[in-house]
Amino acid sequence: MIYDIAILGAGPAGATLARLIHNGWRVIVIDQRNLGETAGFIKEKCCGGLLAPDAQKVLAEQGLGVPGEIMSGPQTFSVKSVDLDNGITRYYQRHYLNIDREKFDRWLVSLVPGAVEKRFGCIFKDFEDCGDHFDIHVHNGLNEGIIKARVLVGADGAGSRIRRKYFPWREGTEYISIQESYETNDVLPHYVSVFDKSTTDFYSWIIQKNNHLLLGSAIPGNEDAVAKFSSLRLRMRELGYISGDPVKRTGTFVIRPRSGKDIFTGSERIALAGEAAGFISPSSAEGISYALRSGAMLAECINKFGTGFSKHYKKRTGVLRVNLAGKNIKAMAMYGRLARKLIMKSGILSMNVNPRRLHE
């Protein structure tokens, strides 16, 4: 059997993806994680799971709710901006749902239709153009397949196989994302932001979920990722921020885009979408409104142009590029350190808070 559609990835893109195509399509959605079922082979997504209001806007727009059941606490409502470069320390006001990103990616692919074939626990390995059909090499951890595929379409993030293979790769534009989990049994009124070039030009963040307190931040690729977290590790310990010995660690690649060259959305045959598009705020690395977004706009260009969806999508998608080249924009005032300590001193947008009353 030769399916119209293969999907790489159910993530947010993926699963939009496959939730708004046409019945008319046979399509197949790949990934390794079982995100059909709570037990199996589950490889954890590394992020800090907030769900920003860009993204909450495009659900809304997708006339999604997002269930109760996803949530994670605690629910709090401002940022604490640390910069360690210039040491200011401001407030600012944030309206992010704190999630689970497991039960938020499961929740999306529960949504897709029975119609559409669900391969989950099954490690893309490669795959062969063969003309008029792509033969994807698959492992389900027992054996080894093919799938075969007219369109094949990368949704698998920053690390895409798809991507690395088809299309130009420019350096510095991946960096490495750490993150690691400390239990906790306070409550962190606030998420915390980190900028501190000894550490990365990007930036580090401190999330609580539920009785667990994330401590990640994305690091150049082309720098020793793990000495790098190790110091900031150090640097949060002494500050008071995080305590005890790390109980997991997860890792990924971000793909950090400077201009337009670092957007590839495909070929006539590949398409790619979300991240591994390179569909991702480079000020924030907020990448799940830019999913949602690729994702429809691709089915959207399928259902209305068949196979010759390309160009189409690639025209579609301009808006999100526009958008993006505000937000480098924006990145050039948070991360210059001058333009930050300006800012940040003003006390623009900032709000008063008492730490006395966070503990009373």
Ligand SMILES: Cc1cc2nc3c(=O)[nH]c(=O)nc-3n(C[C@H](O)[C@H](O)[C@H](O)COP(=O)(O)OP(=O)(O)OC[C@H]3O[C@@H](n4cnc5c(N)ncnc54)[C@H](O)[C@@H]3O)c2cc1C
Given for the second form:
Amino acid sequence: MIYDIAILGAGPAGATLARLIHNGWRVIVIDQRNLGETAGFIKEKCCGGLLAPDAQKVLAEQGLGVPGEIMSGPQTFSVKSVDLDNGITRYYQRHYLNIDREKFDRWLVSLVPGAVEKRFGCIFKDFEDCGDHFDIHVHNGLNEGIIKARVLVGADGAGSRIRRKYFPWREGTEYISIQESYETNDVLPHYVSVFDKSTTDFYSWIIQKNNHLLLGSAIPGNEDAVAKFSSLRLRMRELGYISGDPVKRTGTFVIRPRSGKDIFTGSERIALAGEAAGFISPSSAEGISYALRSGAMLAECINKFGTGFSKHYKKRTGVLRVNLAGKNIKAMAMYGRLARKLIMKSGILSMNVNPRRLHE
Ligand SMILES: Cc1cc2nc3c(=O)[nH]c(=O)nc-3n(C[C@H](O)[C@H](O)[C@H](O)COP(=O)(O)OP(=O)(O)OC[C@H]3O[C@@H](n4cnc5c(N)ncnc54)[C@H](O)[C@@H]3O)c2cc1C
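Alongside the form predicted on its own that was just displayed, please also present the structure of the form predicted together with the named molecule.
The next block holds the full complex; its first chain is the one shown before.
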């Protein structure tokens, strides 16, 4: 049997596409993670798990509210920005939702209609273009198999195999993200963002997830990420942000699109959505809203234009390109040492926090 559409990846982009695509298509969605109701995970998604206002807005637009059991704790209302390059610290009010990312992905998948076939715990290896369809080579941990589909959608994130084959990332856009988890009995009353040129030209973060602190960083892919992360860890220990040994470490790629040249939505019978297409903020690495939006836009174009969706999808996502251009301008102010110094020194948009209550 030949499917009409094979969606590779059931993260926010793939799950949204699978949820919104019309019933008339024979659709299969494949993911290496076990995202079904009861199964455990083969591989956990490495993520800070903050649902930014943009993502909250898209969910609202899609008629969705996040169930309570997906929330993590504490819910905090500010970011402490620690600029180690300039020796300045400021607090900024922020409205993120602190969520459990695995539960969030599982919830989105649970909304995909039963008519869509789901193949979880299934690794996509490669594919061949056979003219009128693709042969997709998969492995379920025990056996190899071939799935046939007329249209291929890469919603497989920053490490996308389809993206790498057709439109590899440009130099300087691929970052390696490492995240470690530390046990804690305290409540950190804010998120922490760390600017430290000796670690990365992007940023590092500390986010509490119940009784664990996540220390993470996104480091340029051409640098020794492990060594850079080790010195960040040391620094954060010296400054008292973390203590003890990590109980868990995860790592993955994260993309930092520098211009419209880094966005690729696909060609005739192949489409890319979410981070695989390059849709992620270059200023904050917020990618969930872009994944939800591009997944929905692709569903809309396939539903309306059938297999002739490609040029319409490219046009439809123009609004995301414009948005990312704006984020690149923001990134220049945030990550230029002098510009950041001026902004943080001025105190503009910052808030006062009573330090005695923070045990500092
Ligand atoms: C450390 C880190 C922290 C982040 N923190 C945040 C945050 O707090 N808030 C935010 O909004 N964004 C954050 N992001 C970005 C965000 O996680 C991504 O941009 C977003 O998840 C992209 O969604 P997606 O659906 O495009 O891809 P993904 O969420 O990456 O989903 C891709 C799916 O494809 C599957 N897959 C990949 N390859 C294969 C294969 N070969 N075979 C089978 N399945 C495969 C994966 O298992 C996964 O389920 C963070 C990213 C990183 C790396």
